[in-house]
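One chain is shown next in C-alpha cells, namely the form predicted on its own.
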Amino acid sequence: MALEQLSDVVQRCQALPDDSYSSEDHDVFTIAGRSCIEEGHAPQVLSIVLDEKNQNVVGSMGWSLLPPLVQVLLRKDDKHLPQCLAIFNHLLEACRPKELLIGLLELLEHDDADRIAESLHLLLTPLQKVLLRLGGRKASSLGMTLSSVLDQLAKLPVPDTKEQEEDDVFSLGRCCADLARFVGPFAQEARLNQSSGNQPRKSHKTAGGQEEGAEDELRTELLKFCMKTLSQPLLDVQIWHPDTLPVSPLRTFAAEILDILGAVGESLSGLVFHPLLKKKEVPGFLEEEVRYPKNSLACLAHLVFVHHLAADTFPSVFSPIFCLRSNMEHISILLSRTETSRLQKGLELYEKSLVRVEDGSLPADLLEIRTFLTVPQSLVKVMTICPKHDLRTKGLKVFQLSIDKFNTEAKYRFFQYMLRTSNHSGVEGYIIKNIKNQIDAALQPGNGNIWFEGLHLLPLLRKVFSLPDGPETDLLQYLDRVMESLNLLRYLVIRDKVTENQTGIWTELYKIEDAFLKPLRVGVNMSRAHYERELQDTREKKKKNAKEESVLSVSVGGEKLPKMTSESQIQALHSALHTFDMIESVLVRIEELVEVKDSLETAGEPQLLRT
C-alpha cells in the first residue's frame, strides 16, 4: 500500500514544476516514503530515488526520508543497511542543503548518551558535505551546525581517570576527534584566507551597519566555536602529560583548537594577555566580553602555560612576572568556581606561574592590583572547605609558593591582610608561623631588615597577639591561632636580648601582657571550669542510664555534635581539657622565660635560654 503510494505522488509530480508540488504532495511522499523503509522495503525506493526522471522530485522532497534512513544506519543490523546507506548518500548530493541540513541536525537531538555519541559519528562527515555544498554562503550554517553539536558533546560524561580515557568508556575522545576532523576543511579555508590577506584582523560590522565579508563571517563562526569548546568540554577535562598517557585523543583535540586560533587569526599571547593588553575602553564591550568568555580565555591559559600545547608559536619574550600578572585574571576566574576540574586547573596554573618567578622578587605594590588579593582568598577556601583532600594540600602548597615569591615589604602586607580577611584560625595560624619564619631571617647577621623588626614589625605583633573575642573567645575554635601566637611570643622571648631589643618585644610586653596573656588566662579558666563541669554532669547521666546506653550531644568548638554516645561525649571533654592544659603549660613556660631572662639581662649574664 505505501510502496503504491509513494509510486503514484512521484510519478505524478513528474511532471510538475519543482515550485508547484502542493502540501498534500509532500506529506503523502514523506508518509509513504518513511512507511516503506519502515517496511522494508528500502531495494523499491532505492530503485524510485535513483530514477533520472525522478531527480527534480527526489531534490525538492528526497529529504524528509532522512529520520527511518538514519535510524537503520545507527542500527547496523538491519539487512537492507546497503540499500539505505545509498539512499541516504544519493539524497546528500540530490536535496537541496538547507533542507538537508535542517533535517540532520533534528536528528542530533539526543539525550541519551550512547545515542548521542552514535550520532555525532555518523552525521557529522554528511553534516560536513551538506556545509560544503553550500559555498560561501555557508558561514552562519556552520556556526548553527557547531552550536547544535557542542549542545550535544555538552551532554557526555567527562572521563574522571586515565583509564577511562583510555578505553573512552563515554565515547568523548571518538566525538572530539569526529568533530576536529569534521572542523577542519572549514579551519583550512579561513587559514588560506588569512594567508592570502583578504581577512581583516578584527572587524565586525562596519559604522554604516553593512554585514561583515563571508571570509570574515567564516573566521567569527569558527572563533565562537573555539571559545566554546575551550569552556566546554575542554575546561572540564583533565589533560594527562604525554608521559602518563601516550596517546590522548583529548590532549589532541585540545592542540586541534589551538591550531584553528591561529588558523583564523588570532594570536594565542594576545589571547592569553587580553586581561592585561586588551584597551580600556572597547567599543561595543557586551560583544568584546562575548567574543573573549573570560572561562575560555582561562582554559586556554592553562593549556599553554601547563600543557605547553603551542608551546612552539607562543613568544617568550614576557617576564615570568607579567605572565604571572596576567594569568591571576585566568587563576581567579578558575578558583572562583567550586568544581573540581576548576580548582585542579586554578592551583596548576597559579603553581606554574609562580615557579618561574624568582622567590622573593615580587614587589608590595602588586597587592594594590585586585587579584593578588582574591585569589589567596579563593586558596584559603580551598585549603578548608574543598572536600577533595589533594586539593586541599595542593591549595596549601601553592599559598606558601605564593608567599615565598613576595619580597620582604610584600610577605609583611601579604601577612597584614590575611590576618585581617581570612577568618580561619588555621590560615592565622600558618600566617602567624611565616611570620616568625621571617623574624627568624631578620635576626640572622647581615640579613636585617626594616619589615621584620624594630617599628615597623610592632603594629603586625599586635595584631597576631590579641584574641578575636577577649576571654570569652572560643579557645577550641581558634586553637591553631592561640597556639602559633605562643609558640611566636616564646621564640621571641627567648631569640631576642632584653639590651638589644631587636624585634621590640620588650617594649611591647606589657601591652602583650594585658591585650592577649592575661584574657587568655581567663579564658583558659572559663572554659576549663565549663568543660570540668560538663564531665562531671555527664559520668552522673551515665550512672543513671546505666542499664541503657543514652545517646546525647555535645558541643565542641562552638559546634554542637548531635547523636553521642555518654562514652564518647566523655572523650571529646577528656580532649578538651587536655587542650586548655596545654595552652596553659606555654603560657606558664613563657612567663618563666620572661622572669629568667630579665633577672639574666639585669645582672649582665645573658645566656642561651632552652625550651
Contents of the next structure:
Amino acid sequence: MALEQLSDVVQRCQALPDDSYSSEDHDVFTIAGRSCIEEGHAPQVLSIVLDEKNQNVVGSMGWSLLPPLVQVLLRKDDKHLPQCLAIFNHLLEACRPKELLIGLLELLEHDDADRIAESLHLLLTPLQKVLLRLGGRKASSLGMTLSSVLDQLAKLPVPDTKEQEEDDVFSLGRCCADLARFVGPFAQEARLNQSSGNQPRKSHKTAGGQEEGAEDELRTELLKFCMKTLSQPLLDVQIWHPDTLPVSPLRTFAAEILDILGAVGESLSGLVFHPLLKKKEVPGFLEEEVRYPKNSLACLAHLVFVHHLAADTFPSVFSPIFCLRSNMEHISILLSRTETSRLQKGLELYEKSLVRVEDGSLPADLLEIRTFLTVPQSLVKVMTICPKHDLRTKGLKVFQLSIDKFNTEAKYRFFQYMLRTSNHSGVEGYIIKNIKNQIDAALQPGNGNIWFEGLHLLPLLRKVFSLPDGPETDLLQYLDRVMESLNLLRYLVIRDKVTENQTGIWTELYKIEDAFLKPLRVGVNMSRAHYERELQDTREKKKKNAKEESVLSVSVGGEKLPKMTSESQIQALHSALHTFDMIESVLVRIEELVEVKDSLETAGEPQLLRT
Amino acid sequence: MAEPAREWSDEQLKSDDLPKKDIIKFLQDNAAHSFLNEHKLLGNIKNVAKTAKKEQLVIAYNQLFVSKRFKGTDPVEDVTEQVKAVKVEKPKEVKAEVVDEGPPKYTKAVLKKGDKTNFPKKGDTVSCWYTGSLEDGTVFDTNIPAGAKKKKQTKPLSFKVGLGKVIRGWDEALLTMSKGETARLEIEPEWAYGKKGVPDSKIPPNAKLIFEVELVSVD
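Mind sharing the form predicted in complex with its partner chain? What's above is the form predicted on its own.
Expanding to the full complex; the earlier chain stays at the top.
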C-alpha cells in the first residue's frame, strides 16, 4: 500500500517543476516513504530514489526519509541495512544541505547516554559531508551543529577514575574522538585561511556593526566551540598523566582542542594571560566575556601549566611571578566552587605556580591584588569544611607553600589579615604557629628584620594574645588558637633573654598578663568548675538510673538517633576537663619561667620597670 | 704623646714576681708598631708570652726607652692605628628586600643592527622572533616556525616590556635594542629562572639561557 502511494506521488511530481510541489505531496511522500522503509521495502525505495527521472523530487523531499533510515542504521542487524545505507548516502549528495542538516541534527537528540553515543558515532561523518557541501557559507551552520553536538555530549556521564576512562562505558572518550575527527577539516581550513595572508583580526573588536567575513565567521565559530568544550566536559574531567594512563582519549581530545585554538590564530599565552591583559573596557565588552568565558580560560590554564599540553608552543620567557599573578585569577574561579574536580584543579594550578617561585621572594604589594586575598579565603574553606580528606590535606599543604613564598613583610601582613578574617580557631592556631617560626628565624644571628622582632612584632603579638570573649570565651571551641598562643608565649619567654629583649616581650609582658593570661586563668577555672559540676550531675543521674526526658531528639533518614549514653557523656566531660588541665599546665609553666627570669634579673641586672 | 714613664726597675723586671704578660702589655700599649714587629711582640698576649723569653722582654723594654720608638713615632703609625680602630657597623634591622643593582647578569652581542632610533621604553609593546637554547645547545623554545611559508600564519611574540612580565634578562636587554635589531643574549640564571629552573621542562635549575632575539616592532 505504502509502496504504491510512494510510486504514485513520485510519478505525479515528475512532471511538475520543483517549486510547485504542494504540501500535500510532501506529506504523502513523507508518510508513504517512511512506512515503506519501516515495513521492509527498502530495496524498492532505493530504486525509486536512484531513478534519474525522480531526482528533483528526491532532492526536494528526500530528507524527510532520514528518521526511519537512521533507525535502521542504528539497529545494525536489519537485513536491508545495505540498501538503507545506499539510500542514505544518496540523499546526502542529492538533497539540499540546509534541510539535511536540520534533519540530521534532530536525530541527534536523545535522553539516554547509549543512544546519544550511538547517534553521534553514526551521524558525525554524514554531518561533516553535508557541511562541506555548503562551501563558503558553512560557518553559521557549523556553529549550529557544534552547539547541538555539545549539548548532547554534555548529557554523557564523565568518568571518575582512570579505570572508568579506560572502560569508557558511556562512550564519552569515543565521542570526543569522533568529534575531533569531525572538526578536523574545518580547523584545517581556518589554518589555511591564516596562512593565505589574511591576518586574523585582533580580539580587540572594533565597534559593532562591522560584518564579519566568512573566514572570520568560521574562526569565531571554532573559537566558540573550543571555549565551550573547555568548560564542558573538559573542566569536569580528570586528565591523567601519560605515565598513569598512556592512552587517554580525553587527554588527546584536550590536546586537539588546544591545537584548534592555534589554528584559529589564538595564542595560548594570550589566552592564559587574558585576565591580566584586558584591563581596559573595550567596545563590545560584553562580547569579550562571551568570547573568552572565565571558566574556559581557567580550564585552559590548568591544561597548560599542570598537564603541560602544547608545551612546545607556549613561550618559555614569562617570569614566574607574572605567571602566578595571572593564574591567581583562574585559581580564584576554580576554588570558588565546591565540585571536587574544580577544587582539585584549582589546588594543582596553585601549587604548580607557586613551586616555580623562589622562597621568600613574593613582595607585600601583591597583597593589594584582590585575588591574593580571596584565594586564601577559599583555601580556608577547603581546609576546614571540604568533605574530602585528600583535598583538605592538599589544601593545607598548598596554604603553607604559599606562605613560604612570601617575603618577610608580606608574611607579616598576610598573618595579620588571616588572624583578622579567617574566623576559625584551627586556622588561627596554624597561623600563630607560623608566626612563631618566623620569630625563631628572625632571632637567628644575621637574620634580624623589623617585622618579626622589634618594631612591628608587638602589634602582631597583641592580636595573638587575646581572647575573643574575655574570660567567657569558650575554651573548647578556641582550643587550637589558645594552645598555639600559649606555646608561642612560652617559646618567647624561653628564647628571648631578658637582658636582650629582642622581641620586646619582656616589656610587653605585664600587658599580656592583664589582657590575656589573667582572663584565661579565670576562664579555665570557670569552665573547669562548670564541667566538674556537670560530671557530678551526670554520675548521679547514672546512679539513679533515671530516665531522662530529653528536650530534643535528632532523626536522620526517618530514624531517631540514639541518645548519648551516660558513659559517652562522662567520657566527653572528662575529655573537656583534661583539656583545661592542659591549658593550665602551660600557663603555670609560663609563670614559672617568668619568675625565674625575674629572679635572675633582680640578682644583678638592671631592673625592668614593672607596674 | 708624652713619653711614658719607666714603671719597673731592672731588679723588678728580672724578678719572678713580674709576670711576662705585664711587660708584654706595657710594650704593646706603648711601643711603636714597627718596634713590636721587629721584636716579635705583636698579637695575642698569651701567645707572645708563650714564645718570648723573659730575658728578651727585658731587653726589649730597655731598648724601647733607649730608642724612644714609642707609639706615634712611626710615620705610618697614626693611620695604622686609626685603621685598626675602624669598626664596621652593619645597620641591624632591615634586611634588604630590594634586589641590589649589581652588574647586569646578561651579555648582548649584536648580530644585526637595528635602526638605532626606535628604542622601546618601559610599558611599550614589543614584538619578537626568538630562539632559546641552553649552554649545551638544546633548543628549549622558539616561535620561529620551520618553513618560511608558515611564518605568515604565526605571529611574533608580543608583550609589554619592562614590567616584569618576562624574565629579567629579557626586560633589561630589550630596552637596549632598537627596532630591527637582532641580538644574541646570554642570560645568567639569576636573571632567568634561577635556582628552580622550570620544573617539567627542558630548563634545569641554575641554567644559563641563550636567546637569539629579533626585535620586530615597537609600539
